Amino acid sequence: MSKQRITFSPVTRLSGLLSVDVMVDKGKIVEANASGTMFRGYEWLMCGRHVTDGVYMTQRVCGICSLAHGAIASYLLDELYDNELSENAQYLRNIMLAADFIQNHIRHFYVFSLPDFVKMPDYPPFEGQNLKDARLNPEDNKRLVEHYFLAIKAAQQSHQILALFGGKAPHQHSFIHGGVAVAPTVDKMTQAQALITDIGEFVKQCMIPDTELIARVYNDYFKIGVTPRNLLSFGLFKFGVKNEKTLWRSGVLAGNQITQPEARLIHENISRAWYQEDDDLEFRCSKLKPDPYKPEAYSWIKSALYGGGHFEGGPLARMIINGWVNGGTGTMDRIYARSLETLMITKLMEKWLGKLKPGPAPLNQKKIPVKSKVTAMTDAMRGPLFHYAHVEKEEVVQYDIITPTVWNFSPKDQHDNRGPVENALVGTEIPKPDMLYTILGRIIRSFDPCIACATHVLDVKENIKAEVLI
């Protein structure tokens, strides 16, 4: 068989628009380009706004993991204003963030990932399912389909917990700088305890056994979609008066060496992204402008580099860096780690709700910034999340966001080094031509891609010009 270039577009069952080009030679993928095909303009949207708008504005980057942006924007503002957080505020913040993690992970495993392995009913939205490698026996398959529908309720219950303390979900209103603006009443705490008990039972009785079954039946996927062991986490769940304590450790794992991440070593490369530098750009917020006709470029996603290298983030990176698992970096490792993390977070939330004290809203905001430039780093559902702000008189001069999907779906850099997803695809064996899209989908979706976080804003009139920003 001669070389074939095959385009998988759009890749379905994920957030946003993603296209993947692969080159197949003699039944093996020898090259891959992952392309985010929507332009994100939130850095421009933030320009000129009051810096505290960041908590609300940046949550609109994504409707699935919105609180992650609200949380990190709050951490950034805590640093900017030198806020001091109470213990109750930290418990309440982490309960809300944990609830958003849980709904995302349940949704991903059942709604996005499960149809890659389970034969779904032949009616909408499953009609015409392209599953060429169904291995489950009818009894197990039937049970997992039933759990698919139960998962919708469990994810909804997670959002109910977030809405109890955040006002609504997604795009909550109360996790802001200085603490939380909603009072933790006995009624809200009791409702949250009942909800997390139900969710925890679902995770233990359904999600973990279902994950173990899929991992056992499709165990060859521990060796498919393997990435280099370069892993990154900015840590997760802040505590302490100044957010100085992180419950889950941060780390940069390269080879067998773990070091602590430093903001100064984080860079974005635009060699294969549809941008160009322009020092005369009228907008102060960026020296880049869109260039959708740039030669050699193929994505609106920039390459996120740490110390000049590509790094993978997500639940698997957190599990390995914290020493909780010591497996590989294949497709099934990523899926298994996400389910394990879900179980761990449900237990943490039960513990935190037991320590949360009823009382007034735990909010203490200072009014005067003590810095003009500030960064914040934490992990979100899919991996490392970075916010940077430069302000003058509380007005945003520059705002930059690097999301987990930017790390995981980075295009090639100036040296043609591939990002994590492209690395995971290259070298994959395709035993039969009709298996290509099934195998590609399983590998790609194991990263839980959120292209809406990596890229945003589309000109629906197709009136695209390099100078048009939004």
Given for the second form:
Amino acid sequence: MSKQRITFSPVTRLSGLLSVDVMVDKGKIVEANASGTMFRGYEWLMCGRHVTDGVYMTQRVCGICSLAHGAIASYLLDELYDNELSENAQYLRNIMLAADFIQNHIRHFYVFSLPDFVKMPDYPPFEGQNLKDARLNPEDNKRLVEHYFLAIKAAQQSHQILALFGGKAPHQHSFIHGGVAVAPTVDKMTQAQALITDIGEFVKQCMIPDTELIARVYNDYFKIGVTPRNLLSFGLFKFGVKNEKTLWRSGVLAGNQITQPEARLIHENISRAWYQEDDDLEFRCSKLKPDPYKPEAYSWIKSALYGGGHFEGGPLARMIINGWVNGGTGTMDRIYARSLETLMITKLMEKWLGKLKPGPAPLNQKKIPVKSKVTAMTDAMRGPLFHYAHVEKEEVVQYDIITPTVWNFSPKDQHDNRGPVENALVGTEIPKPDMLYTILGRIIRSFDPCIACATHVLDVKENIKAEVLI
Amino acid sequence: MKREAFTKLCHHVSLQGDTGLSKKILPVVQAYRTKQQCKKLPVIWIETNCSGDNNIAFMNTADPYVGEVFKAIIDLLYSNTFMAAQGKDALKLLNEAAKRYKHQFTLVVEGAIPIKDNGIYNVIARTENYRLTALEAVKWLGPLAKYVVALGTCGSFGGATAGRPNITGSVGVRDVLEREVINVSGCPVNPDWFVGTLSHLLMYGKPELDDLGRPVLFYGYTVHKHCQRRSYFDNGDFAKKLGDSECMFSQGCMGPRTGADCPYRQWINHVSWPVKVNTPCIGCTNEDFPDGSSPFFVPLPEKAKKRETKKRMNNGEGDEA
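Can you now output the form predicted together with the partner chain? The one shown was the form predicted alone.
Time for the whole complex; same chain goes first.
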């Protein structure tokens, strides 16, 4: 039988809208096109706004990782205004960011990924699950379903910590440039301590053993969905008066070489994305404009390239780059790393809460910008995140965002090189046709896709790159 | 089926000594469950152009938690975020739900609807030869629904997605449907507002709505009216900077013209809200959010002035780019 093109859409249980087209030939995936199907044009939205609006505005790029955008926009403004951060501000910021990471990871593992491996109860929204290759024994299956519902509470508690200090979640309010606007008082610290103890117990008692069980029962998935081990992290958890230290190191891993990421080596490519160069400057904020009818394109996600190559980001990349894990880059490696990272972050948060001192709001915002062009780089939940702002009189002339999903779900570049997800899919064997969705779902979700984040136009052009300072 | 008859049936089947028990009982149980499920609110939830923050906000509901909402309040028949089904299996469920629950289901639309270029900027699902845009999906499902709920400020009024220059031509659900839309705005929504609205629909029908189509019980008073810092405002005691404990009006607070019950409801298990963490309310439930609230940290009377000045400057220097 000849090749067959199959559209897998909608890829449910993720943030945003994703479709994946695969070509299947003799029981094997021979080509894959991952297609982000939503476009909001956030960089245009940022254009012309007061630059300090950036923290609240860019959080609204993404619902599940909002504070990652809030944090990086704050780092960017800290540099723009030359702020100095008190020790309390540093701890409090990282406690809040950790809370958002933990809710993301718990929700991803249980709400999004678990139904790929566990038979869910037969009522909405779990009806019609059509899970092929369910391998857990009934007792284990039942326990993991119960944990799904416990996880909902654990993730909610993590956002409760974020709201205690940040006023609300998603889109918290107090983590802004110059520090944090809320006073860390002993009542809030005690509440947060109690909540993280509960969450930590859940992670230790449920999430880690559940991950281990799934990894054991589905251990062939260490060999399925393998990527080329080109990994990228911009580092995580900034400390220091000027955000100059990063607790978890950044790195570019290609082959056995780890180098430090440099903004000037980040390139983008629109060969297969629905954009075109815009000479008529219809939209003054970007040299690109959307072109939804471009024939060779198949995604709103652009290709992000580092030194001309595709790179993968996320918990696994962070674990390997930091030397904590030395395994492969398969589907189960990615799932495992995310759970392991959740445990590590709960412990860090407990430690930081111990270091935080009760006191007034640790906030000191300077008023006069010392630069006009600033870049900030850090890791978000799913991988490397990049913000760039060009500012005149505190007004945004240009604002660029490169999100982790742009790396992971990158469409092909001009040389037809595949991004990490497409690479992970190609070569996968589909033993029976009715197993296709199950297998695709498992591989794709291990990257924790977030299409809401991914589909914005980025415009880090050569001429701008030359001016980017890091 | 009454309890006695059910017991009799179980007894009768067990006496036959064969394996037919579950075959005979299951349809009864299923019929009972179907009946029970009819008592829940059937919901079709479409995600369109938005950050996905409202489904996260929904997951932050506490008492009832999401699991309890699924078990007791709604039958979530289609949801990109939560459904176990995927690919064409998911689309099949959508089709079936729209037919089976015609004029009974509640359509929840999370996000704005791009209308420029026939809505091509948001495709909620594709097949090998067809793209289902958010615009088409909402126009298809809207007239079939008993209630339409626009979830979040993007869904209600366009929100951040439709902020200037709005290059995708995004609008709120009310602008693409010729019918009443219940707007549960917020960026994101407070889960209480959403779960509360669903519960109201289930138990008492449509709640009383304000002139923006929002349930009065959540949006009926301004933030300012119930603000804990109102006495500071009345005494002219304004914060000098963010992080201060006085009135945030000086720091850009939109409370005086924002309908929402944040000061007393608060967020995530009712622990806090933006003014409590010494920052302004940015009016995220408003029809003109975010443009009407920006610059966020400039006092309310000056916001419009700043925007106006800039507009004039931009017009005057039209070819500066």
